[in-house]
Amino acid sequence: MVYAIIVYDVQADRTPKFLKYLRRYLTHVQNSVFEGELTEGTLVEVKETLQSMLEEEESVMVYRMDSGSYVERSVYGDDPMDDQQFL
């Protein structure tokens, strides 16, 4: 498994259908921003199904950690990866 953190900038009205993708696959912690582990093979699918999805003037960033152990993660505020803890 990988940790990863994936970060997108589309058009608003576009928003819904990258939101609604990924949460097939992370845990969304805020606007445009989700994480959570995936394996290799997954990563990959994502990936490419992010970059087809992009249309001009668009972007995706991909954070990829070998292990959520070396993320350093600080939250303030409501954390959503705390309702994932009890699903």
Contents of the next structure:
Number of protein chains: 2
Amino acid sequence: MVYAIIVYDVQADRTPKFLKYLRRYLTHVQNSVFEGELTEGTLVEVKETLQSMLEEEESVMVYRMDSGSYVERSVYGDDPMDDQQFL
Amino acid sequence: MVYAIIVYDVQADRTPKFLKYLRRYLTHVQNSVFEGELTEGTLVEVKETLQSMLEEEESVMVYRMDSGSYVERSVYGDDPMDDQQFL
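Got the form predicted on its own; could you also share the form predicted in complex with another copy of the chain?
To see the whole picture, the full complex is given below, headed by that same chain.
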């Protein structure tokens, strides 16, 4: 398994499309940020699909980590997620 | 040293303020995403300052990793950064 953090920067009216798609695989942690654990194969598939969804002047960033790596997330401001450490 | 990825979600007219501040410490890799290596102490300071800068309905997410952890970043779409692996 791997751990992924995905951040997308798309036109405002197209965010629902990305939200709907990514919710199937990952946890929505901030406006345009998803994260979670998935298999290597699923991550490859998600990357390809995201790439096909993009239009001009839009971008997606995918961070991939071994699911064992120590990543600490701190959230400030108006956000339902609390400080969480996750493997 | 630690490795940080910072994603902010603030009102559009306030992004320059966050850009200007974070540029002093980290690399701007996508619209509202900064990342880079910094000392633990600097990260604590950056977190506190970001927290003080936030207004209602705004949030900032800070991911902190040991700077030795293996993190692979893939970027799709219109973005100057290429695929980069970084320690």
